[in-house]
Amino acid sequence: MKFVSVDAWPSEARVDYRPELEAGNVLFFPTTPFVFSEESQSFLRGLDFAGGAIHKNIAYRPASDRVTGTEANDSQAERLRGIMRDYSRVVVAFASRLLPEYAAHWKLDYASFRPLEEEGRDLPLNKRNDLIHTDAFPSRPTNGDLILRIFTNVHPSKTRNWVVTDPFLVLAEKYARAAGLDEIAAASASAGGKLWNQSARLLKTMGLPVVPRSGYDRFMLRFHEYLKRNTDFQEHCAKYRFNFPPGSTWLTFTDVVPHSVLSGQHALEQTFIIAHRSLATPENAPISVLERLCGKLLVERNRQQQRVA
């Protein structure tokens, strides 16, 4: 994998870094390309926090023009919002014109805002950010699309310092099996699994709490986990250590790049989900890499058709 360093934006030239990011690397701009100004910075890092066991970060929802994660005062709350919404508006304007192809069809995800010390934070397994592994949201299944993230350090000294490993194809050939992919592939596959998700679409769409996932989503959920269990591949794996300073900016598919968080604090982040037909190289995407492995279609065709739609 690479470290591909945009050191002038906007270009020239333009420049289709589809490919690069596709094939697992992380595009960094050593000077955040956008205005993000150093009051907004400034009130984010004295937030007080809330956290806990519910929150890992602040989190601000676009669709709704909500923030979560955080014991601010009323005053406070609505100038957090105001400050999200602008960070969230910025990135997406920026992103537009690196990326032109996604944003024609990409969904727009949460922004968060990461305020506390990464190195040494207690929590459970599954929500560690200092284990490598793949990204998949149990609440907001993606069916075959992709997980970019774009990041920036607004600490004033700290870098923020993550470690990572070879990109999801080069482990989906070696620990899929193990992690389960055959036997949810068989079940997303058989009457029961079709029925299954056709009956929890329904109930979602009734207002129930119910999450109808595929096969694909199962598995990236089970390959998060597994990942982070796995002592031996956390030990060993090949790992590629990049240190981001105060005032930089990287993105990445993290879906695609296992990735790890040792250490940093204030950092923000926007997430987009890609659409699987945007892509420069979609045999490079999880799903073409899972399905290539188990011969089975992890998505519904109806599915797909409506990613596309």
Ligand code: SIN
Contents of the next structure:
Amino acid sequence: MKFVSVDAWPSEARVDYRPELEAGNVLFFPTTPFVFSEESQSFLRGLDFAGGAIHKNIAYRPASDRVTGTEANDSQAERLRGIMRDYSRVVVAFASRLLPEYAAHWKLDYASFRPLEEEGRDLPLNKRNDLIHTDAFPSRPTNGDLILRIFTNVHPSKTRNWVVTDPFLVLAEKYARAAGLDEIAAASASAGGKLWNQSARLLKTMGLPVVPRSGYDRFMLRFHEYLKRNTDFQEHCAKYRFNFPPGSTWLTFTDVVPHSVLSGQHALEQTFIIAHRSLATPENAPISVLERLCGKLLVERNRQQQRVA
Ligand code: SIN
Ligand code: FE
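Now that the form predicted on its own has been shown, please provide the structure of the form predicted together with the ligand.
Every component of the complex follows; first up is the chain already shown.
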């Protein structure tokens, strides 16, 4: 894997970065390629979490223009919402220019501000980000689409320190079976599995808090945890380290690139769900890799409008 540095942006000739990203590389901008004011950054860094009204995990939902992680309903909360809205807009405008083929079909997911020092956080294993993992969202199944995340380090002086390893394709060949791929594939292809999924979808339309999950999404959740629990993998996998300087921006498919963050504080991030059909190399996508490995479909085709034939 590579950290691909983009030193000139915007560049004279258009470069299609999709193959680099889909192969499991990280695209790195030493200088943040969009404007996000110093005033907004220092407001975010200065947020006061002591009273408990603002949580330590701030998420902005562009579709509903809401910030979650705050119970405050005052001018500070309103300002926070405005800043997260502005950040989301500028990052989306930048990404649309950089990756127009993705932008034509993507789903805008949440943005977040990560205010805590990552080093030494006391979290349950499944939430630890200092262990190498691929991302999967329990509440938002992707049905085979990909998770693209853009990060910006807004700390005034500290780097954000990542370790990544070889892409999904390599890890899946080694570990997907041990993580339970064949059982999950068989269960989701079975009559019982299909019936369960249909019922879950029905219950969801009735407003019940169930998450209908494809076999693919069940596997990706399982794999996230499998990698975190696998101490041999954590110790011995190939490690590529990168310390992202203050003021830099980087993006990667966090379900293709196994990653961890060892230290750093104050990062902004925007997530996009990238349609499988807009990929330059769809055969590298985790869904395609897994279906090849197990010889079964992991997402029902009628749930999967986005897939290329
Ligand atoms: C993660 O997605 O695991 C965390 C990355 C970061 O916050 O830098
Ligand atoms: Fe992650």
